[in-house]
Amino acid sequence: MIIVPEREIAGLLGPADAYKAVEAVFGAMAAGRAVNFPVIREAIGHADALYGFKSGFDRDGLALGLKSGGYWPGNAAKGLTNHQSSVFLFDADTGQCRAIVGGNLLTALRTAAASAVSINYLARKDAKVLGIVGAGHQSVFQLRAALAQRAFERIVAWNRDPAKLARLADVAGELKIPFQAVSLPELGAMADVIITIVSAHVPLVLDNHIRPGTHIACMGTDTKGKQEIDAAIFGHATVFTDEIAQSISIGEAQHAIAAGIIKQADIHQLGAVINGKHPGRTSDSEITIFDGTGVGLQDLAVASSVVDLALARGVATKVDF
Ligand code: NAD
C-alpha cells in the first residue's frame, strides 16, 4: 500500500494537474461511467465535530475509494486546520487498499479546479474582470486556478471582513494584476466572471447586481440552508453543476428549486459540455451559473493523480498492509 502524507502533496500536484483530473472525472460522470455514492455526514457528539465520508467509483480512471473527514472547530486552537480529511483508494480489481493520501490541500485544489473547469467551458472568451466574493481559506486557491483560464486584466473582490482581502491582494500583486476591494453592487457591475466562496445563509450577489454575459461559479454552498446568490438569477441563467442530485438538495440551486424558479430538468451537468453533448454558453449575453457542490469523485481523481505522480517521481512510501 502507498502512503502520500499531507506534507508531500504541495510538491506533487499543482492547479494544472488538478484541473486535468477534475475535467476528466466530470466528463466520466456525465457519460455515466463514474458514480458518486450517497454521502454520510454526522455530528458525532464529540469535540463538536462533523464527520463523514464521500465515496464513489470512476470506471474510466479506475478510481475507487472515499474521502473521510470533516470539521473539528477546536482544531485552530491546537494549531491544526479545522477541516481535516484523508483519501483512501482501493484497487478496483481486488478491493485491496491501494493508497492513503492526505486530503486537506487536495480539497482546496479540487474545489478550485471545479470552478476553473466551469470558467474554461462557460465564461465568455473575452472575460477581462474576475470578481471574488469571499476571502476565506479556499478563496486564494479559487483565485489562482481561475486566473489560468482567461486573460484577466483586473480582480475585484468583496468580503464581509475587508481586512481578509489582503490575502487575495497579495496573490494579485505577485501576478501583477490590478486588484480592487469593492462593494457587492460594484462587483456585479464590473465582473465578467464571479466566484462566490463563502459560508453564507443569505444571498449576497443580487439579481440587479448582475450584467448580461456574466459567468457565476457558486462554490461555497455545499449544505442545506447555505446560500450565496439571489435565487431569482437562476430564472434567467443557464445552469450547470457537477452533480444534479447534490445541486438541488445541498447546492446553490436548492433555493431556486424550492421557490419553483427552475426545475431539476433545467440543470445540466458540466460534464455534458466537456463531452460535447451540451453546447454550454450560446451567446455573449447569456448568464451562466456553475453550482459547484463538491463530489467525492473529485477527491478520488486528484488523489489518484497524486499517487501516480508520487510513484513516477519515486517519492511514494510503500508499506506492507
Ligand atoms: P473559511 O471559514 O476560511 O472562510 C469563510 C468565508 O465565508 C469568509 O470569506 C467569510 O467572510 C465568509 N462568510 C462567513 N459567513 C458569512 C456571512 N454570513 N455572510 C458573508 N460572508 C460570510 O471557509 P473556506 O474554507 O474558505 O470555505 C468557504 C466555503 O466553501 C464554505 O462554505 C465551505 O463549506 C465551502 N466549500 C465548498 C466546497 C465545494 O466543493 N463546493 C469545498 C470546500 C469548501
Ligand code: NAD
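The structure displayed is predicted, hence computed values, not measured ones. In this text, rigid core is short for the largest set of C-alphas that superpose within 1.5 Å between two forms. Positions refer to the first chain, counted from 1. Compared with the form predicted on its own:
Core-superposed comparison between these two forms: the CA of R59 stays below a 2 Å shift. With a cut-off of 2 Å and the rigid core superposed, D284 has a Cα displacement that falls short of the cut-off between these two forms.
Core-superposed comparison between these two forms: CA of A43 displaced by 2 Å or more.
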Second form
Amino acid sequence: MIIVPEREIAGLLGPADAYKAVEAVFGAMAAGRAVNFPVIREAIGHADALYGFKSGFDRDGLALGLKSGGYWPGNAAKGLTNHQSSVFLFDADTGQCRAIVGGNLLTALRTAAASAVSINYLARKDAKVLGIVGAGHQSVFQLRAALAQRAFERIVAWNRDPAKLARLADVAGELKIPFQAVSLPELGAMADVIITIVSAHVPLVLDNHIRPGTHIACMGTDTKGKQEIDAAIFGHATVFTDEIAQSISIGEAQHAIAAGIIKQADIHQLGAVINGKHPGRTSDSEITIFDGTGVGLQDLAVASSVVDLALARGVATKVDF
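Now show me the form predicted on its own, since the one above was the form predicted together with nicotinamide-adenine-dinucleotide.
Just the single chain follows, nothing else.
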C-alpha cells in the first residue's frame, strides 16, 4: 500500500493539476462514466463537528475509493484547519487498498478547482470584477484559482470579521490587482463573478444584490439547511451543479427546490457544458449559478494524480498491508 502524507501534497499538486483532474471528472460524470455513491454526513455530537464519507468510482480513470472526514469548527483555535480528511484509494480490479492520501490540502485545491471550472465555462468572457464572500482558509485557494480564469481587474470582498480580509488583500497585492473591502450590496453591484465560501444557514447574498450577467459559484460547506444566497435568485438564473442529487438535498439548491422556485429538471450538470451537450451561458445578461457540492469523485481524481506524482518523484511511502 502507498502512503502520501499531508506534508508532501503541496510539493506535488498545483492548481493547474487540480483543475485538469476536476474538469475531467465533471465530464465523465455527465457522460455516465463516473458515479458518486450516496453521501453520509452527520453531526457527531462532539466538538460541534460534522463527519462523513464521500465515495465513488470513475470507470475512465479507474479511481475507486472514498474520502473520510469533516468539519471541526474549533480547529482554528488549535492551529489546525477546520476541514480534516483523508482519502482512501482501492484497486478497481482486486478491491485491495492501494493508497492513503492526506486530504486537507487536496480538499482545498479541488474545491477551488471546481469553482474555477465553473467560471471558465459559465462566466462572461468580459468579466472584470471578482467578488469573494467569506475570508476563511479556503478563500485564498478560491481567489487564486479564479484569477487564472479571467482577466480580472479588481477584487471586492466581504467577511463577517473584516480583519480576516487581509489574507485576500495580501494575494491581491502580490498580484498587483486592486482590492476593496465592501458591503454585501456593494459587492453585488460591482462584481461580475461572485464566489461564496462561507458556512452559513442564513442567506448573505440577496436577490436584490445581483445584477444581470453575474455568475455565482456557491462553494461553502454543504449540509442539510446550509444557505449562502437568497433562494429567489434561482428563479431567474440558469443553474448548474456537480451532482444534482447532492445539490437538491445538501447543496445550495435545496431551499429553492423546497420553496417550489425551481424543479430538479431545472438543474444542469456542469459536465454537460464541458462535453458540449449544454450551451452553458447563452447571453451576457443571463445570471448563472454553480452549486458546488463537493463530490467524492473530485477527491479521488486529485488523490490519484497525487499518488502517480509521488511515485514518480520518489516521495511515496510503501508499506505491507
